[in-house]
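Next up: a single chain in structure tokens, the form predicted alone.
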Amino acid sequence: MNRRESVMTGGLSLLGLAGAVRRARSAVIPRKVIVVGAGISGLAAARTLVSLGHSVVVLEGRTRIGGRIATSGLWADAPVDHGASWIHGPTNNPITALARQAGAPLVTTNDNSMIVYDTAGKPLDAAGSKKLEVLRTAIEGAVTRGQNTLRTDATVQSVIEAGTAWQGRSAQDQSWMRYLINSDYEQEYGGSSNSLSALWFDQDSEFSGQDLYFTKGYRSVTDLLAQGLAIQTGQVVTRIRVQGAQVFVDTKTGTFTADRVVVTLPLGVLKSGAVQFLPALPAAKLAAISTLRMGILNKCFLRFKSVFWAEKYDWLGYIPALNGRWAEWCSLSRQTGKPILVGFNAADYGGQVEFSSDAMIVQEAMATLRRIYGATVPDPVGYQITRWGNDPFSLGSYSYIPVGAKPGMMDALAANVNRMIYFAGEATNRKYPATVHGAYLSGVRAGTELV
């Protein structure tokens, strides 16, 4: 993307934070702290606080830890992650160090290892592949020009249409460009191109290096962080109250009292109003909660008796007749040694598909695969489906910046309230939003900030 900068040296992520913890420990006043949420940001905050000498209790609404890191053990010989699956940019990434500490087996997934099929299910030939890249270049150029010339914000879609003579293009051009917009923008950020801010959608930074996949599941990292922590699951928080020098956290089963609280609720839950704050949160924080949005990226894992697809490619692209439907697939056969495909649906269709039955979702997925590989493709022997938008403990996959919002709103979301309520989570990390490493670093930041 145009504004996204690659972080080539990120030693400060670990060494700098370790130094901050050492400095904070020297001036610590032991406190009783409640951490709301046992996702990776909550676990990181709790471990940081415990290391600084605080007494910490983590309250988690789910009956498991991990939050949007959710490793499924349904297939005992092939754990798959319903949520986060990869370390995006492993070089100097703090999650890489944690994964190694946990002894998690990792394999690379090559973003450039991809085959694309047209709407009829035929692989693009050399001319088709060249044309697709020409269209991609035109789209990227339109976005860059828009970012350099816009005086007021606009949607990514409108900027692309204005900068590529969209209305004068052929139906095939528009179909292929819709595929590229879905694959390069909507799948990446989770938001519709009709919602993403053209000015700010890609303001984030990233670490460098080939993405790494957890062959035994991402939960190895959260399990490592959770070791030794006092965690209570099944505690659904309904209200957070500050009275004098105390914080009261009400759940559906009781009330917990502490000196401070760290809130790591996902943006979607904050937006829902499921948790009440007394006194009310500051206006800037409420504006950030209401304006920033949660994107959707859902997965459909299909397991077969044997591999029938182009196994030498990590990624399979399909240019659908209907925008955004079953356009992106990842083969997990090389990574897991099992005949597993995962189809991704993001943004608008990613949300719509959540209201379909499992049978209908599998049927639609198989219709796409049979269009590509033929009518004789067998039914899967198993499937797993995610519905992150309807998960009451996340209400979305990860945050994004819509048109009209600004990156500073993430800073407002991260700001503490009267040094009593602290906030963490991927949506509070302006530099690395929508990532596991961003969530983790936000938890460490909140923990050290509390001191």
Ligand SMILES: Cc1cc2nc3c(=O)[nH]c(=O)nc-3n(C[C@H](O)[C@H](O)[C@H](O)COP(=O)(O)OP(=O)(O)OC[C@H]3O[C@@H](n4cnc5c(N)ncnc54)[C@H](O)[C@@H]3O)c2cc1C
Given for the second form:
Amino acid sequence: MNRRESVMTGGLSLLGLAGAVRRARSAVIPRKVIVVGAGISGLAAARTLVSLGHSVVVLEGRTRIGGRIATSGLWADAPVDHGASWIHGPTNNPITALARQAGAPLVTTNDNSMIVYDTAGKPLDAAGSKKLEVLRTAIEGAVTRGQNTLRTDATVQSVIEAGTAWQGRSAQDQSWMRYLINSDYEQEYGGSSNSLSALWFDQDSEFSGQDLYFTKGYRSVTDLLAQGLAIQTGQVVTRIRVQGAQVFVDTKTGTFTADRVVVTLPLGVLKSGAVQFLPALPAAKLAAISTLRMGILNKCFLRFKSVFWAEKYDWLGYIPALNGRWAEWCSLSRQTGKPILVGFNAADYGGQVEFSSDAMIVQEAMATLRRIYGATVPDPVGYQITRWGNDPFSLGSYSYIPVGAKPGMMDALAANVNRMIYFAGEATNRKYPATVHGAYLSGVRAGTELV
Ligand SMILES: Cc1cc2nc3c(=O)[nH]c(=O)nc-3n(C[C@H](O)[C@H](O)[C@H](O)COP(=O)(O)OP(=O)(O)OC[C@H]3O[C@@H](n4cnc5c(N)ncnc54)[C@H](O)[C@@H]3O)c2cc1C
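Form predicted alone done; form predicted in complex with the named molecule now:
Let's see the whole complex now, leading with the same chain.
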């Protein structure tokens, strides 16, 4: 069991947010505000500020809005999401209400609907499935014991190895355990088990309920939030300068001035130094930026003429010979009505794969599928591949807590600087990092905090 706290009821309700906005509105001094970034946190901040009576301009570097919510229209009859796809835990989740308001069609994805194939490509039989569960219990036990006893932080991998008598185990046990570590931790948090902090990696909370998938794309939510906002796309911010009571935001094409700025740059962009702050950011914030890390999750969508896989399962797992390679697949055929599979690569291998050509990536994916479903499996009729680590407007998929970092660093990232520069974005939300709802709530928080 990990330490994630499941929020069964309550959570941060929309009503609670509305109350905060109402209280803030009564004290408002109208200001000119620039919001940097038109991802969901920037849009949420901008809407909150506009609803409080401020005048807001959103500056976005890409030629589109949405950020890591990125619905591709390449297959006109089957929109697929290169970034976020699911509402994780829809009960009391603010994104559920927004999706309903946007009229977005949603279907449940069942995490327990899964078939696992061994390295040779054979489905696990009853004994194999039982063995996998025994290994999973051993891993979870080792993590929990580590969290209860560690004096100084260590990596998730080292704690698992110490707590499961790893060295004495068979090669097959180790390979299956590597699969479980990848599937249960690396795919979710994006960080390598050799980097994730055993003490803190799962300190976050979650909403309850089966995940919901957007069959027509997540962008319906960001499109809804963007309605009526003044957004300038193609404005790549390079410098944020505070002088007296004014903020000057330089982009590659000009300078914008405002009374306040809300920065929603992804942690990866903050780490890169692509945006300069003058005066320099406080030491605690700089430490948080350099110590917290961006994880990787990449997707490879493969579209076929017809379904050849076990489509009654939502999830297909494969225990690879090499750590983390093409271990996790989701069938989108039930959810979209189209013969589409998506393969996920996370953490170390998720990063490595970005440097391969499209042709190589598709070839590797197909080698795995042919190992499972036979050599006669046809080539795909189309594919789409993500490379979030190399995307200059993201430089990673989402944040995680590595050894050496502490959850309080997310609060340091969220803290405003002299009530002039405010910060939002998934990495600033200690309770719900790395999620759409966490990013959204951080934007509402920054917007209300500014008052
Ligand atoms: C592959 C993948 C799958 C995911 N799956 C899920 C999921 O199923 N469910 C879920 O809840 N979460 C998921 N997430 C996480 C979720 O997408 C993010 O946490 C959330 O969208 C982040 O929103 P944000 O506003 O913090 O950042 P962003 O959406 O990244 O917004 C920041 C904005 O700043 C812009 N920007 C960057 N640099 C500059 C610059 N110099 N000048 C101006 N603008 C700039 C960017 O272009 C971007 O639009 C996934 C993420 C990825 C990558």
